[in-house]
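Here you get one chain, nothing else, as structure tokens; it is the form predicted on its own.
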Amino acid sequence: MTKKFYVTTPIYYINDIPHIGHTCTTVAADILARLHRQLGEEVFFLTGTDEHGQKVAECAVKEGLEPQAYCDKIAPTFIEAWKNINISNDFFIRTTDSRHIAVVQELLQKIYDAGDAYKAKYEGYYCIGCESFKTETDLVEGHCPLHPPEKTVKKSEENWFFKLSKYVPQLIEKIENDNYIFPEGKRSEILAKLKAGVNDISLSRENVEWGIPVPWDKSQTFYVWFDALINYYSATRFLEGKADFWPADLHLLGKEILWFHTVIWQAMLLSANIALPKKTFTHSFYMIDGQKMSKSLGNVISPKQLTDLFEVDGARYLIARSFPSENDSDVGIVRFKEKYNADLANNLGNLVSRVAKLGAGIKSIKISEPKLGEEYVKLIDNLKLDEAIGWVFENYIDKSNNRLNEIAPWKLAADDPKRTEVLQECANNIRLAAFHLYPIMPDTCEKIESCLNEEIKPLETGLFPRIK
């Protein structure tokens, strides 16, 4: 049987337009999806938008729209953004999809039927920015550290609660013996928090109309996070031929949603008697020139800015090179330009151009069924994208540049066998580099293959023009 691979991004909250934070997660997931397709696996790649909750309703009011109309206006901006940066997702899920809503109600009914939901009064802190209830230990100087102080408010409301505490021993055992949380630092963080003690959490909200109704209590709607998390499972239930993709092989997420995905989501699945996802990988944040990205500072970088400056494959490459795998990554337009010029314009692009021009008319070495390097595949699977690209440059691109400089074929006669040999060798290395870099820069790698396959041909246009 063909091996299956199911990868997800978070579904992005629809109160904002796409920015580089959303983009890095989506591009990384796309790289994984393309890699696993190259490996001959059957892939399901899911992304989408999270469209319920208090913040969405507030944004809709500000724009003079009904919540659904507001969602219908914003969701296409994400669809278009991912199309414009060549994202190969198999499905785009929206939580206002009636098919998703049906699965949410069905799964949460299972939790209720298992005796894991009860009604109680919540009194404490709530972050409007996160749409999340907070404990004292979550706060810094009395407010959520991710949002302005005014976003943290005191709440008192009667809700349905989920018996999260009941599943803490099982989760600790699972993480310690059969870990699903990566990288290691995030695993340690979650274990410490679980062992420090966990309270039950609100499953529903009162007075929040823009949400999915609770089937056993129509006066309440499901808390937006419970609705949102179920998207990963629901898509496999209502899309024909996708049922056997569950459980997901990888949930890729940012660190601000670590707890929801590694604790709450897993406990929900345990309660509903559904298989757990195999792996979660939580990346860090982008800093923009040493500062946190923020609309008020005016330093938010959009995917369109990147593709306008560096074109699609250049933007994808820069995101992969700077991907904040374990630590925050400090980036900026100036640094991106420097990296683009150094790696792509001066190095890879110049190398391909020289070999294609010098070797015009020379037969290429036939590559029979090239295989991806095991180390390279392992690095991509572990989201060490910068190291994976470095491996390709070291093994193929730098090696070719060194050989060209060593032999200097431009100084040799056209019929000199050494000239033909070194250009064939370099063309072969570049094609192998393109084969490996295909998940990162698909269009560019196809162009490289077409000009170096069978017979070396000059490029019609340069691959990566220098940017000032």
Ligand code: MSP
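Heads up, when I say rigid core I mean the largest set of C-alphas that superpose within 1.5 Å between the two forms. Model, not experiment: these values are computed from the prediction. Residue numbers count along the first chain shown, from 1. First, how it differs from the form predicted in complex with the named molecule.
- Once the rigid core is overlaid between the two forms, Glu141 counts among the residues whose Cα shifts by 2 Å or more.
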Given for the second form:
Amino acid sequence: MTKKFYVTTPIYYINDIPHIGHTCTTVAADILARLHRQLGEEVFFLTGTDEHGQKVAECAVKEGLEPQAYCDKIAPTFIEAWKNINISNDFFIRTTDSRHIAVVQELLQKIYDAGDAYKAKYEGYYCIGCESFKTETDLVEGHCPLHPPEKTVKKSEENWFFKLSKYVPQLIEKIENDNYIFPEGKRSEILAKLKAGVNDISLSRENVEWGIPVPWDKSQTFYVWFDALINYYSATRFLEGKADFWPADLHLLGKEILWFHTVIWQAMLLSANIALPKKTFTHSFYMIDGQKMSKSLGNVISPKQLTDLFEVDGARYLIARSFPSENDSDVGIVRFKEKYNADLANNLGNLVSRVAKLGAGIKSIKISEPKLGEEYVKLIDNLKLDEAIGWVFENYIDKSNNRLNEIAPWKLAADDPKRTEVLQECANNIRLAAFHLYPIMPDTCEKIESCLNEEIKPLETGLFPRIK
Ligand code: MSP
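Form predicted on its own already given; the form predicted in complex with the named molecule follows:
What follows is the whole complex; the chain from before opens it.
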């Protein structure tokens, strides 16, 4: 039986425009999806948009549109953005899809039927920016530190609550014995929080019309996070003609939504008696030249800006190289340019064009069935993308550059066997580099492969022009 691999990104709030924060998660998920396809697995890669809730409703009003019309207008921006950077998602889910809505109602009905929902009063704070209930201790100077002060509002509302606290012992047990939270730092953070005690949380909202109606109480809609998290499951239910991909192999997400994914989502599934996802990986954030990326600071970088400057594969490479796996990663256009020129234009690009030119006409000796290095696969699976690329450079690219410099085939006569030998050896190393880098730079790697095929051919155009 073919092994399955199901990977997801968070579904992004529809009211934002795609920026490099969203892009880094999506590109990382794409790299994993492509790698697992290369390993011969049957892959399902899901991304999409989160379209309900108070924040979206408010944005629609500002634009003078009905919420649905507003969502329909914006969703293509995300779809296009991912197409432009060559994302290979198998489906794009929108939470306003009626098929998703049906699964949400069904799953939450199960939670209700299990006796895990009760009505009570919520008194406290709510951050519209995060779409999240906040305690006093979450606030800094009276408001959510992640969003402008006016986004934090005091609330007193009658809600349906979910018995989250009931599932704490089971979650602790699971995390301790059959862990699903990566990297390790996040696992210990969540364990400590769970052990410190957890309150039940609101499952529904009153007075938020733009949401999915609660089937057992039509006066309320589901709290947007309960609706959103279910996307990962719902897409595996309503897509016909697909293998059953549930449970997910990997949810990829950013650190600010760790709790939702590693605690609330898991408890919902336990309550509804559905298998838990196998792994969650929570990465850190991009900072732009030492600062938080924000609209008000005007330092937001869009994926389009990156592909305009570095082409698609250059942009994908730079994102993978700077991926904020465990720690925040400081990036900026100037540093991106330096890295692009150093790694791609001067190193890889130059190597390929030298070998393709000097070796033109030489029969290349192919390894019949190249295999991905185990260590490399492990590094990618653990989202150590920078190290994984480093591994390829060390093993294949730097090695070839050193050999070329050592032997200097350009100084040898055209019929000198030593010249042929070193060029064949370099061609093979480059081919292996391209084979490994394929999930990161698919088009470029195909181009490289085709110029080294059978007989080495010069490149028609350079791979990575130097950028000023
Ligand atoms: N809609 C929710 C997610 C629901 S999932 C069931 C949401 N959306 S979001 O549009 O705010 O996207 C958040 C995600 O975008 C983060 O978890 C992360 O994956 C990515 N990033 C947003 N800003 C980022 C950085 N500055 N750096 C890296 N990734 C960041 O939350």
